[in-house]
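First, one chain by itself in structure tokens, the form predicted alone.
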Amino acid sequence: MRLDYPPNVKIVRVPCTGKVDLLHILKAFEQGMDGVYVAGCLEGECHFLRGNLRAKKRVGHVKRILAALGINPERIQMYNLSAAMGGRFVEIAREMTGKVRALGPSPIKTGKGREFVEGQGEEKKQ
């Protein structure tokens, strides 16, 4: 059975999500991505023991950086699933695509300024 995810989802394969660095994620935004998600092993089932936990911490750190820059931190997400969960991967891809589409283009791409006011926990009213 072939499962199709949205064509705008670009996959970057790494040996372990623990190898995903803050700079990789921030570079994706800088290069015009409207959203990023990291899909790692189920918690407690990482072949490299703690890679997915390191990735989760890094994603949290990127969320804080984005918020400080006025970019909605919901543009970055971390998901945990096993390699056998292809259907769930497709669901996540569609869910994330919908979430990012609802947020609209990244302010980095549009140059419109802050879309998020840190500390208020909500998008800036236009």
Partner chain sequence: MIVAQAKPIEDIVTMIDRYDKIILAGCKACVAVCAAGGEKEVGILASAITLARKRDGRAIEIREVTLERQCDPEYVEQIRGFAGDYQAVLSIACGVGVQYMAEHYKTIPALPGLNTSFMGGSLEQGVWSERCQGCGQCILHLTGGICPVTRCSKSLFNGPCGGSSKGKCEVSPEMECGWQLIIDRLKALGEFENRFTELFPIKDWSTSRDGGQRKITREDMKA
The other form holds:
Amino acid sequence: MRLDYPPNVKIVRVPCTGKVDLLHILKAFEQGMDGVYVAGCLEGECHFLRGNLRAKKRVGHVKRILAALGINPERIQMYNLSAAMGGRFVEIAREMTGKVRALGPSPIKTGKGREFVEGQGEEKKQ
Amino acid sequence: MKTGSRLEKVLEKGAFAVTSECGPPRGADPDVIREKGKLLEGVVDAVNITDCQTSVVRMSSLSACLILKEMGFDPILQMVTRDRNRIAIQSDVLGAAALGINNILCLSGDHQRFGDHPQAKNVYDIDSIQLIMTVKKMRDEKKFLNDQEMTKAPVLFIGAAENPFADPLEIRALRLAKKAAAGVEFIQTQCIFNLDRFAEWMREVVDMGLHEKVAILAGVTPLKSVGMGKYMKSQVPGMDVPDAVIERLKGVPKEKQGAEGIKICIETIQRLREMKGVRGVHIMAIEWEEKVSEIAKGADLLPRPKV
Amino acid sequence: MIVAQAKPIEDIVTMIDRYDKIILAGCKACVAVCAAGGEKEVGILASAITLARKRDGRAIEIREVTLERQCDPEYVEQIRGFAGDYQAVLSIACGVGVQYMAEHYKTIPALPGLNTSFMGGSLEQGVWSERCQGCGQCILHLTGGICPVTRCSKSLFNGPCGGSSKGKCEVSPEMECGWQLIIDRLKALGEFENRFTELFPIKDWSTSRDGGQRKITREDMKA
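Form predicted alone done, so how does the form predicted in complex with its partner chain look?
The next block holds the full complex; its first chain is the one shown before.
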């Protein structure tokens, strides 16, 4: 198909999203990623039955950790698509890039403190 | 006759006993108790003073008992095991007897989760049945729980509560038997709205011969409104309010629902009076003490016998 | 096992605010089984703390260790070699482990990363439930193997109270009535008639925590 997707997206390949650990995601943020998304198979289509559902729960848990730390939980997302959906893959890469760009650099990288208060939505950007 | 209790005397005489209750105020004002007391003068044989009911902090039962005692009442000291260990319980039992209190009602108490201090630590050193055992031992054996002798025994008429409507239903009469075995002498039941269920429980009680060991006072409560009926049905654990009762209240205009509630209460008392083994009624007019005399009068329970 | 749960991350971040070099110590015993303080949780907490400090533009050095057990002196001693290089030990063992750290390393603050909750077991993946209060005088043979001290909200020995409704406790519709469980079980065992009707005597709580801190000594095992 030779479709282009934004070059800022770095791909970490795993055999199944069920293999994605909380720590993999947290480490990505620690190392300065502004956003992370997990792209798993369509729900109900997991070759290992529940891998993508486990990943979804773990993404939810990371969202809670980020929120508690004052980091916008929108910076971590879960998407579902099949291996045959190249067009959708590009669409997601662009969508996520746009979302993260709108949020700006991660406070983990800038050291500028909280950007998000739980229960109040996004804090006013400085 | 064992004690100076007026309630015990009324029951011994074979009269149909009437008791009511008085909730102490959430403050230090003794006049609240006196005013509630005035509403009950000449209407009841004895009056319960609740012990921080629903785990809300109120004036202590013993203090309020004394205020009513000074007015000439025969108060029933309610005591829950939620807030006191065996040291405090035995101490309060001695103190109550020394102050001339003649009756005690042994309860476990509502869990503090419902109250105004849900952060509190609960005690439950002993349970309600064990409280009955404790008071009986103190009175009849003149001994503390550690088997040491005391100088003067507290002479109290021992009561407890029982809820014929709580689950599991099949053990409710058996549980009364346990209370009887522990030494309880009178029982006040949970508010009765479901007369059929109560009659069933009562039949079991009579079959077991418990009505001869324990005087059973049937609990009644007048419903003020449809709202109160619905609240008690859905929000109060262990309360059985049949739909028919609520429907009956719904059948009259809102301003007449209170009067209808009192009518239902009076009819309930009349039916209870005919049941074998029921020795009296306990009228719990929740924050509606002024209606107790009207109910007693309507149910033909006045005047109270002189003992 | 002893079941514990993580303290809110921000509470931990506040607790360690004044330190820049800490040991984060997990435990491979109970708290690892209940997924609160094992090796995996050490990694996740270390990362979360690092994120929080980076967010505020402050570095922190975390030495991650997970001991076999934090309730035995020989394992707690395993960090002796480097403990002095750190300003505090953040322990995500149960309260026993935190205290053992404090007792063994007199000049290094020991901080709790978990709230130790109860003695219990797992009901299913991710769900734990309390079973024992350690009263020191077990009566499970008399109550059908179900503990009234733990499972009745009022710890009644002659229950159920009047708040039992459709098998649930008055405290919460999610909580089972311990006495309903006891009755059902006694019936299944054919012991209801003789057990339930008997009055349960007043309990001696001196073997419980009420008697002060408890200690067991086995002379046959002492060195």
